[in-house]
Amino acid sequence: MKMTKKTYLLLALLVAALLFPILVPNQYYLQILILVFIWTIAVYGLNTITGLTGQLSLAHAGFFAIGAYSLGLLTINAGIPFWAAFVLAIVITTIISFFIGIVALRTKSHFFAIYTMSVGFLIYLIIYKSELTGGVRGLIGIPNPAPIGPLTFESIQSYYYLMLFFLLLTIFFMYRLFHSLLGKTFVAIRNSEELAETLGISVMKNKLLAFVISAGLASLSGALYASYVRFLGPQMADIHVAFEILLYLLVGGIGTLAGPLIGTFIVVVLTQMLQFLEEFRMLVFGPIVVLLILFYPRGIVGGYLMWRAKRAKKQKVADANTTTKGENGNAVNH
C-alpha cells in the first residue's frame, strides 16, 4: 500500500506523542496533555450530535457529571470493582440519554438547545443538592484505576498513557463513524431533515442513536476525569463547561475529524500560557477567540479544508485551460 504525505503525517505524531514522556518527563506538561485528551474525548462527542446532525446540545457537561459521579459512587459507596463500575458509568449515562432524547429531539433547532441547557440544569442541581453525591462538598476518594494484568496506574506517565488509549480509541470509532453510511445519513440529517425523510430515513431514531452515542462519549470523558483527578465537585456540572466544550469544538472546526483535537489543544494549551495574568487572562484569551472565529467561522480545520478545496478547485480550472489550449493548438497546426 503507497504511504500518503498525510499517514507519514499521523505516524509522525502517534510516534511524538507515545515518545513524549519519555523525551519531556516534565510532569506539569503531562498534565495539560492528559486533560487535553480527556476533554477531546467530550468533545468528540459533542462533534457527534451537533457536527454531523446540526443539533446543538447544552446537556453535555451534564452527561460528562453523571459519567463522573456514577463512577465515584459506584466505587466509593457500592464498592464495585473499578472497571466494572468504569463500564456501568457509561451504559447508565447512555440510558438517561435515551429517555431525556427521546422528549429532546421531538424539538428543533433554537428550542432544542433551550430544552437540553434546562436538562442540563437540571442535572448540576441534582448534584449540587442531593446528599448521595455529596452535595456542595462533592465526592472524594475515587480510587486509582485496577490494574491489567502487570499494568498499573499510579504515576502521572501510566495516567498518559491510559487517556492516550482512550483518546486514540474515540479517534479511530470516529473516523470509522464519519466515513460510514450511519455517518453519512447524519450528515444527510443535517443538511435537510425533510429531504432526508423523502430518502427513507428514520430522522427521529437516527438523531436518537446521534444523542446517545454522544453522551456516551462525555460520560466515558467523565469517567476518566472522575479516576485522574479523583475528586468531584457540582460545579463540573456547571453550564459554563458546556459553553467551553462547545468553544474548544468552534475553534477546532465543527464537523470535522480533527477539529475536537486541535481545538481543544489550542485553548487548553492558551488558557494555561496566560494563568500567569489571573482574573485578567480572558481580557487577553477573550479577544483571540473571536478573532479566530471571526476569521474562521468554520473553525482552523474548517478554515484549512475550505482553503484546500478552493485550491483544488482552481488546480483543476487551469489544468482544463491548460488542456483546452492544448487541443486548439494542435488543431491548428492540423
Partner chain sequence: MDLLFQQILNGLTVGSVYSLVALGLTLVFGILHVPNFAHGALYMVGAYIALTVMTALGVHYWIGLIIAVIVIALLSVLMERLVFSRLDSKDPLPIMIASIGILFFLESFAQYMWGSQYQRMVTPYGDTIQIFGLTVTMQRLLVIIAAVALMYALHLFLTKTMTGAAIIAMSQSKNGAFLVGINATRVSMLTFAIAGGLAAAAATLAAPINLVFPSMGNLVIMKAFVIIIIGGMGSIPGAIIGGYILGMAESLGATYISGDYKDLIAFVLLVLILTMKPNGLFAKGVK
Contents of the next structure:
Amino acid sequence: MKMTKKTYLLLALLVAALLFPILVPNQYYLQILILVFIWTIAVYGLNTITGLTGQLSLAHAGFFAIGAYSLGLLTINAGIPFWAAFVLAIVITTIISFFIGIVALRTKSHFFAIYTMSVGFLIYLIIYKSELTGGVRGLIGIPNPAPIGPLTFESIQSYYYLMLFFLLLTIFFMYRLFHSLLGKTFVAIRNSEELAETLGISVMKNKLLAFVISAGLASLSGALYASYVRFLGPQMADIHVAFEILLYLLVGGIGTLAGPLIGTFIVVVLTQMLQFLEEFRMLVFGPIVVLLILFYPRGIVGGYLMWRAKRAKKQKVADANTTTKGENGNAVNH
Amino acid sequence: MLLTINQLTKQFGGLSAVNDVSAVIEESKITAIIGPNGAGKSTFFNLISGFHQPTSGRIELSGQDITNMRAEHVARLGVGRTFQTTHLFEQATVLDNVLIGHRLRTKAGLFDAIFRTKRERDEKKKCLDKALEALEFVGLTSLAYEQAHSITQEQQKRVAFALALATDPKLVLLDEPAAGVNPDETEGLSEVMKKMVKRGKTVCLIEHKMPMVMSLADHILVLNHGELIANGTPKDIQKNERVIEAYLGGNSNVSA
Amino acid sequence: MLVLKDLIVSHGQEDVLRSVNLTVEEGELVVLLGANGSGKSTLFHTLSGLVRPTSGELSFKGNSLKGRSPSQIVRDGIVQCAEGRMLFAQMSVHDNLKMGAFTYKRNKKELMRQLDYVYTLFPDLVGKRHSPAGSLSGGQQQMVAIGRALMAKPKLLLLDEPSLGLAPLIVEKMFSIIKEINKEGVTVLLAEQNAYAALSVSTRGYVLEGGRLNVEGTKEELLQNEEIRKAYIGA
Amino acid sequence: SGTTGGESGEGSSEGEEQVPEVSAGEEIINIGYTGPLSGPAAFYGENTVSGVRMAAEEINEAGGFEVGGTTYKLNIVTYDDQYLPNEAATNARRLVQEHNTPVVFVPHSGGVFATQVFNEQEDFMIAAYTSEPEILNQGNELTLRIPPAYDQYPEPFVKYQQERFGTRLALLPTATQYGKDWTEELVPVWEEFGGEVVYDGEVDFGKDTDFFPIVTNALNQNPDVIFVGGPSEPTALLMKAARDLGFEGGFMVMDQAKFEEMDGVLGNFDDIEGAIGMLPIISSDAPGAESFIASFESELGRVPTAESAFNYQAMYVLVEAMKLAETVEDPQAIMAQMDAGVKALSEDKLVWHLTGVENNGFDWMASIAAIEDGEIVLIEE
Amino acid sequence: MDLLFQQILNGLTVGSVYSLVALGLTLVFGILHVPNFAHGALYMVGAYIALTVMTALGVHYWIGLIIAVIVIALLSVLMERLVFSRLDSKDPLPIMIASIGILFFLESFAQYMWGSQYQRMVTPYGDTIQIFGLTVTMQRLLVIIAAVALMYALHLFLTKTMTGAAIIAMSQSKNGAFLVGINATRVSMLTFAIAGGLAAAAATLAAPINLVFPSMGNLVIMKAFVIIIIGGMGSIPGAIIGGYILGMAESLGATYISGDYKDLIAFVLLVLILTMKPNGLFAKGVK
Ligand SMILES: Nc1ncnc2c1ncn2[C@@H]1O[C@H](COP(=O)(O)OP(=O)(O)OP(=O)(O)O)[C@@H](O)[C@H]1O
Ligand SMILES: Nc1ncnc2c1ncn2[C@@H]1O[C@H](COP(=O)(O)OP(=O)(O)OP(=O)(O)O)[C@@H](O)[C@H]1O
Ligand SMILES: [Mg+2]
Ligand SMILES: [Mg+2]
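Just the form predicted alone so far, so send over the form predicted in complex with the partner chain.
Every component of the complex follows; first up is the chain already shown.
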C-alpha cells in the first residue's frame, strides 16, 4: 500500500513538472527551474563518487567546466554539429577524468579531497590562462541546441523540457545504479576499503568507475549549462562552484537518491529568496547552512530517513515491551 | 598441499616480523598458529592474504604462485579471512554485509546495472542465496536486518565468518576468532569451524585460547620472534620444551 | 567505595543496563562476569563518564559521580583500561605511558617513579619504548594500555577484558600483576571472559546478564555454582 | 521579491521606504541593476550602483521627468550576482519578468555576455559598464557601452614617459583580459616610438600575496618605465614595492587604477612620482563635476571614482533619451535616441566631457594626468 | 647572484606567513580531522581587528597585534563551542560544510563591518634597509623573525609540556585522552585558541606588506591547504617546512621558471608530491 502511495506522489510531481511552463508562464521561474535541473545533474554526479563511494571530490567544478568548454570549443572552433559535440564533450571529460582518477584515487580521504581541489584549481588556471578557451574573457557564441526532428530549442519553454528530459534520464540512471550490485559495491567501498579489498573487490577499479561516472554526469550538466547560458567564463571552474555543488548535496542528503534534487532546489530557491538582503545575504546564508548542518548533519532526506527508522524502531520496542511486560512481572516476583 | 610457504620473510624497518618461515597447510584440515604476542602471526596472515608484500620468500596456493599478489586477487583465488579486531561494514545491515561477500564471484557491471539485465538479476539472486546460506551456516539468520554495529561482539565474529564464507573460499584465515568471547560461545564458534571443514574448507586460525586450539586443531605451527619454532600435532606441541618456555608457560590451563 | 543504585543506561532506544545495583569496597578485587553484549563495557563507560546514565545513582567515596566529566573522574581516582585500548597510535609507547600521568603532570619525580614501575611490570615494552604504539602487535598494545592506566595511580582501577588477545604466559603473568596491584591497595573492578583465572585472583564477583546483575557472590560461591561454571568457565 | 530603490551609504542596511513617492498622475518606472554586491568584487559593484542611484534620486527630487504627458519617477531595483555570469542572467530575467525593467545595468563583461543571449528576444536594453570590446562585436543592438574605449591613452602615455625617463619598459599589468588587451594596445605604440620591452610579466591581484618577487624580477632588467594597472589600491602597493626595491623611473598606469584611490593607500603621491594615468574625476573641469562630487561625498563620505561618475552620467542620458523617444518602455526607440540624448543633456549635468554615442558606445574625451612634484597635473584633454 | 639572494629573502618572508597559517590549520586538523575552511577567514578578521584598533584607538602596532591575537583566539574558541563541538567528529563532511558556512558568514560580516574596499595597515617599520647589498624593508625582516620566534615557542610548548602533548594526544584518540584525565573540552578550546592566535599574528605581520580586504584570507588559505598536505596532515614540522618550501618555490619559480605560471607552482608541486607519496612527505607510517 505504501508503495503505491509513494508512486502516486511521484507521478503527481512528474505531472506538475510537465505542466509547469503551461500553468506558470513566468520566465524567471522557468529560468530558476532550468538552473536547478542543470545543477541537480552535477550534484548526482558528485553523489556517485562522494555519496556512494565515499571519496570527497572537489574537482567536480572542473569537470563541469571541461564538459561545458568542450561543447563550446567543439561547436565554435571546430564547427562540429551540436549534438555530436554534445556527446563528444561528455566522452572527452570522462577520458580526462579517467586519467586524473588513476592518479588521484591512490590518495585517501582528505588527501583525496585536497588533491582533487588542486586538480580543480589547475583546471581553473588552465582555462583562465589559455588562449584557446578565451581566457578571462570567456567563450562567446555557443549556438542553440540543434533541432531534433520537429523539436527546436529557441524558447525558454523548450529549454525547460530539454533539461527536464535529461534530469529524468539521470534520475532513472541513478535509481538503477543505487539498486544494483555495482551500487552496493560502491557503498561497501565507502564503508571500508580495506574490508572490500579482502573480499576480493577491486577497490581501485570500482572507485575509478565511480569517479568516471560522476565526472561524466558533471560534464553532462556542464554541456547543458553551456547550451543554455551560451557564454562561458573561467569562474565556472572556480573552487566556489565545487563548494556549491557539495552544499546542494549535503543539504539534500548525501548518499541518498532524492537528496540531490531536493537539496539543489531548496538552496537555489533560498538564495533567490535572500536576494532582498543584497550584499548581506551571506550574513544570513552562512548561519543557515551552519544551523542546517547542526540539526540535520545527514541532510534533509537523510534526516527524514533517520526519523523514519527511529520511529519504526520505537514501534518495535513498544511492541516488544507489551509482550515482555509479563516476564518483568515474574522477575520481580522471583 | 593447499598452501606451501617457502622461506617467507617480512621486515618492518629493521625488525623481522616474520623470519624465514617455511610451512605447509593441508587441505581440509584445521591448522592453528600460536605464539607470543608480537610473534608475527597476524603479519603471517597478512602476507598470505596479500595485505602486505613479503620481503622475500614464496607463497603458493594449490601450486600457483601468489607471493606478490594484491589482496583482492588472492581473495578471488579462494582465500577468505577475518581480522584480529573485528572488521565489518558497520553502517550496513548484516545481510548487506554478507551479500557483498559474494560480489567477487559476479560480473555484473554498469551496463547490467542500468539496463537491469538478466545477468544482473541472476547474480543478485545468487548473492542473496549465498548470503542467506552463509548466515544460516553461522546461525544468524534472525539478525539479517540488524545494523552490523549494533550486534554483540560474538555475533559480529559470526558475521565476519559468514562474510569470509560468502566469498566461496578454499582456505579461511581466522585471526583470533574467539578473542573476547566467553567459553560457552567459544564452543559455538568451534562448532562452526568444524562445520566449515566438513564442508570441505581448509581452516587456518590464530588463537591464544589453548583449550580450544588443542581440541580443534589437526596441526599447529608455533611462531616466536618471527621464526617457526615448532610444527606438529597438538600432542607434540604441548610437550615441546621450547614452546612451553616461550609461550605456554608452566602451569598453563591447557586442558582446563 | 563505589556504589551503584538502580542504574539504567541506554543506547538510543534500547536499555543496555536495566537497574544495576553494585558496590565495591575499598581494597577489593571484584570480578564482573557476563556474556558478550551483556553490558559490561557499557557499565565501565558509564563509570568513566563517557556515557551518561538514563537514571539511577552512582557514587564514589560517598560523592555522587553524576555530572562529573571524564577528566574529573580520572582525577577522583577512577581509571579505566578500556576494551579497544584507545591508545595514541602515532605517539611512542613511552609518550603514551607518560600521558597516563596527565593528572599529576607537574610532579616529574613521581612520574618517573611510576614509569619505572610500569616498565618493570612489562619488560617487553622497554625495547619498544620509542616505537609508535600503533605499530605494536595486539598483545603488546594491550600491555601499553594497562600500563597507561597504572600510570594514573588509580584508587579504583577498571579493567575491561585485559586478557583479550594475550598469550597464555602473559595472561598468567597479568593476573598475578593485577593481584599485586590490588595488594598494594588499589581497588580493582575487572570485567573478564576468562572467568576462572579472574575469579581465582578476586575476592568477589557479579554476573551480568542481559543488563541485570543476577548473581552475586564470593569467589568460592561463584566457582562452585554449576550454571556459572558451565557458562563462563566452560568445563 | 527584491529590494527596490536607493540603498544609500555603505553598510546601512535598515530598510527605509525606498520606492519613491508618487502623487496622482505620476508613474514609476523601474530600472534594473545586477552586479557584484557581495564577494570579492563588492566594492566595485557598490561604486557602480551608487552612481546610478544618485542620478535617479536627483531626477526624482527634481520632480521626475515627463514622457508622453505622464510624469515618471525612477526606481532602481538591484540584485546581487557576485560577478557570476549565470547569476547575472538569472537576475536580468527576474528584473524583466517581475519588475518590467526596460533597461538593466550590468557592470561586468561576463554578465553582459550571458545576458546578451536573450535580451533582444526579451526586449530590454543592457547598459554595460565594461570596456571589453567584444560586447559590441556581437551585433547586439540593445547593448550600450558606458565607459570610454581605452585606445586613446597609449600614445600620450608613451610620448610623455619616453621623453621623461627612457625607452626600457617593464610590463606588470593585472592578469585580467582587460590587462592583456591594454598591453596589446600599448606595446606596438611603445615600440613604434623607439622603445623596447625588457620585461614581460603580469600580476594576479586575486592570487598574489606578495609583490616583491615579481617586482624584483622586473627590476633586474633595469627598466626606465613600468606599466602597471588593476584595482587601484594593490596597484599602488605594487608601485610602492618597486620604489622600495630602488626603482627610480616612471609608471604608466592603466585606466582601471585611479590616482585618487591610491591616495588612501599611500597617504601621498611621493612614491608614485612620475606616474601617468587617468585624470581623477575629482579633478574634472566639466561643468557638472563639482556638484556631483559634493553630493557624492555628502552621501557616501568619500570621493567618487570614475565608475560612479560614468554610471551617473549614463542614467541621466538614458532619461534624456526616453524623453526624446517618447517612450519609457521601448528599448529600441530609446537606444535610437541615445546620441541625441547626450546632446540634449544640459551642460550642468556633465561630470566629464561626453560628446555623443557612436556604435552603441559612449564617446568620452580622454583626460590624462601625471604626478609631477607630488601633485596631479593635467597633461592632455 | 644578487637576484638569487633577493628572491630567497622574498621567499622566506612569504614562507613565514604561510607556515604560521598552515601551523594553525594543522593543529585544528588534529581535532576536527577535517581541514577548517574558516581558518582563512580568521586570518582576514585578524588583520581587520588589528587595523581597527590601530586606527580607531591609535594604539601602537604591537599592541594592535596582541589585541588581534586575543580577539581572534576568542572568536576561534567561540566557533569551536558553538559549532564544531556540537558536530559528530566521526563524520567529516558536515564539519567541512559547517566550516564553509562560517567562512561565508565571516567574509560577509567583514564586508558589513569594514566595507569592501582595500585598506592599508601602516607599519612603524616601513623603512628600507640594505644588508649585504640586498634591499629589505624592516617589516619583512620582522615577519621572518617574529614567525620563527612564534614557531619555536609553539614547538617548545608542544614537545616540552604535557599540555602541549595533550593536544597531540587528543588528535589521535579522543576517548583515550578522556581516559587519562585530559579535559577534552579544554584542550580543544586551547587548540582553537592557539590556531586562531597564530592566524591573527600572521595576518597582522603580513598586512603591511599587502592590503586588508574581505577576501584576503582566500589567497593564503588555499596555499595553507596545499602546505599541510605536502607536509602530511597533522604534522607540525611538516607544516613549517612545507610553508617555506612553497614560499621558496614561488619566489624562485617566478624567477627561474615562469612568472606567468607561478600560481600553478604550488598546485603542480602538490600533485607531483602526492602522486609519488600519496600520504604526504612527513606522514608517519602507522595504520
Ligand atoms: N605495520 C607495521 N609497521 C611496523 N611494525 C609492525 C607492523 N605490523 C606489525 N609490526 C611489528 O611486527 C611484529 C609482529 O606483529 P604481529 O601483529 O604479526 O604479531 P602477532 O603475532 O599477531 O601478535 P598478537 O598475538 O599480539 O596479535 C610486532 O613486533 C609488531 O610491532
Ligand atoms: N554505541 C552503541 N550503539 C548501540 N548499541 C550499543 C552500542 N554500544 C553497545 N551497544 C549494545 O549494548 C549492549 C551491551 O554492550 P557492551 O559492549 O556493554 O557489552 P559487553 O558486556 O562489554 O560485551 P563484550 O563482552 O562483547 O565486550 C550490546 O547489545 C551492544 O550491542
Ligand atoms: Mg595478531
Ligand atoms: Mg565489552
